[in-house]
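Here we start with a single chain on its own, the form predicted alone, put down as structure tokens.
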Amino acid sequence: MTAENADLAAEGPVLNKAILGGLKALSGVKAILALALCLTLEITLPPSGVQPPVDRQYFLYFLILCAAVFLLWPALFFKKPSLRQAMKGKDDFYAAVFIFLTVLNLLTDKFAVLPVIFFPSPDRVLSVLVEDFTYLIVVCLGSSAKLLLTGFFSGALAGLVTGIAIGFSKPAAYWLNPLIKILGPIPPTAWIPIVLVAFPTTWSGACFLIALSVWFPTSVMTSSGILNVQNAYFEVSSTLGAKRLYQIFLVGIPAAMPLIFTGLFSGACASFLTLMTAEMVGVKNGIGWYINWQREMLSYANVYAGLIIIAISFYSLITLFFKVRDRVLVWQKGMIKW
């Protein structure tokens, strides 16, 4: 073997490792191929002409934007390693999403197989999100956010107070437990006929319904968490001279935090459902009211746009909720999987 061949043989494993590392870094290959299929069909196939026309090809712009993100993603890996985890293992999912959008576009815009009124093309839905952005996001979503946050924090505060009282006070448990067992399982929306009569405005009534939907799971899980705290914690703190308030706020409540967050999470999910129902029934503004209004007008492109806004907003709120939970329960990292 010559010296040149020996050098090539020695460099072989190094080159193989470099190529393998490059392939690992190039995530999103399947998603890029699916995007290429979407772009090809969108550009080559003419629209059926049955769907109402739009001013711009918003779906084509959306696909180009997604393609640019996925093509630039590997370059971002070298600057922010955390982005590698965001893409890892999700290539098949993103590819499936783009294939679904391709099929939907073919069935609605290209061949008009589905009923035009009830199944608008992606171009029409995206045009609503772009052209009606100010009213849909700023006015309707802002109104829904104000109503949701007011009701959620009111119900969460009431649930925490009720749960702590039941957990630490036997007289409070004696009087409040039957009330929770009787009123708690009743769906909040079942109170709508009474709320419409008892409250001066539909907005205040909707706040009460949302607060009620959060109050029940929060109070139950808070009291359960406190009652399941080991007595040894209180005995040790008492031995060290801790007073009653210290045991409540610095021993019992922190130890019950995992179950408290479980109750808050359940209450948050229930509040989303109650918010949509309350807005569709009586509140004269908000994203739920917007969807119901557009449904009555048979503007289903606006309905789907509203549903997309709801999905993104609620997903963001749940993600923020879990971030707060991870920060508060940092001492549980590696012990409990959520």
Given for the second form:
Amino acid sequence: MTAENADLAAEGPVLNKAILGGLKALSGVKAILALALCLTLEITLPPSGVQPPVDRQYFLYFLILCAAVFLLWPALFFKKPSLRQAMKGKDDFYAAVFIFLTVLNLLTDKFAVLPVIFFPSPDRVLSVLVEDFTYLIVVCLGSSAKLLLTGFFSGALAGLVTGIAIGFSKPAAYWLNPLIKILGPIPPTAWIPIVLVAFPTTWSGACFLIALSVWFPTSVMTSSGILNVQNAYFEVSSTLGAKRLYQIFLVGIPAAMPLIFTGLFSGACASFLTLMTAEMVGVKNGIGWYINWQREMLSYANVYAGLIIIAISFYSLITLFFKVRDRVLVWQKGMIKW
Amino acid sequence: MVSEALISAPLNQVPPSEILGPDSERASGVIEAERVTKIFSHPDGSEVTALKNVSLKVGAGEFVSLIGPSGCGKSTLLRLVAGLERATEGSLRLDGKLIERPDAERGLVFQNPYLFPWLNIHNNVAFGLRARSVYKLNKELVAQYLDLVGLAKFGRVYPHHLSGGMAQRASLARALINQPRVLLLDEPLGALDAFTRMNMQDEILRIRSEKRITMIMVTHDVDEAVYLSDRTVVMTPGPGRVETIIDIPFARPRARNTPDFLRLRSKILEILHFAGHFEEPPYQI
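Given the form predicted alone above, what does the protein look like in the form predicted together with its partner chain?
Up next: the whole complex, starting with the chain shown before.
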């Protein structure tokens, strides 16, 4: 065997390795294949014609955007480990997403197997998202956010105050505990008939309901968090010269923080529910109201667009919540991950 | 026949001031307990007498160990001195002043370090300064006391990253930074392994010789009591009282295996009826 032949023989595996490495660098071969399939079917198959037409091929644009991201991702973020990490190991997941979109597109747009009224094509949902973007985000989401945040923070504040009072003061516990035990478990939305009459505006009423739904879990968790603090911490702090007020704010409350956050989290979830119900029942704007309104007009593409907006914004809020919690509770080991 | 000669101290003996050691000239840090009785009343109406008629004087700069089986009231006595409990009868004084509530002048270290888990070690040690609103003037003390207990590099670490021995060092620094006149130690080394414990015993002696603080320690460990203290108060249960007080006149540093050391150790064990059975051989070689 000549030296030349040996070189050639060695070249095979090396080349294979290079190709494999290159494919790996694309960070998601399966996802890209699924995306390619989705794109091909979208371009080659004609629409069934049953779905109302849209101005532009938004789904196609969306897929091209995805393809650009997937192909350019490794090149763009090669040096940013955090962004590289975002794609790592998610190959199967993204592949499944594109398969789902392909099937959805086939069932709705291409063959119209599902009832057209209730199952709009991805094209139509995307077109609502793009064309009504300003209205959805600025008017609807803005109004919802204002209501939600006002309600959430006033409820959280009230919950912290009553929780701390119950945790540290016997008279407060005596008077507030029965109130919490009786009023707390009532679903906030059950108050709607009374709230609609008792409050000057539906907005203030809805705000109260959201606050109520945050107040209950926050209050319960704060007080039980404080009552569960080992007495030894208070004893140690008193032998270190800490007075009562100092003990409340710099021993009791920090020690109760993990449970306080659990309460705030339950409160946040309850507040989402209350917000949607309040908007669908009384308040005349907001994303929940939008969905209900579009449902009544049988514009299901808009309903889905609204749902997507809700999913994205609530996901962002919860993520933000957990980021704040992780920052506050760095001292804790073994936390529940979001 | 050995024991008769050894048990010499009468019950509830208040020691003469000569045995207070080299620090007796220091005026502060004298603890006096006079005929202290502590009765715990339970919600169901039953009462438990934890301490009955206990008198004890601890001199300035003295190291006293309280030893005895569980239920003898040694921890209760310590908690009374700390001010965490009030005596049912009798009085406790620090330098003549009645002890009524916990105070930074009487530092306390538990068996569990009870470091505040939400504060890093620096802030744990600084807790007392902040609680007394003197942190800004004494910031540099934190580094000094961290250094004193050998944790100079661990200020930014959170408690759950520390080993048991290190956590106990941190809690010592946290109690000492207030410059208390008395340091109360409630089985401070009980949860540590044997080697860490012996290290920590030397550490406590070093801190004591540096800071000249009166120390009262509750312990289950006879060796520890003999190794560390100037006097050992042997207590018995039902109800808790002082059985006897044993002077440990050895100079420091002490060796753990001298005949004198072992003799005192077995004397204490005998008083506590834990010496075990030993039959003298019928003949001698």
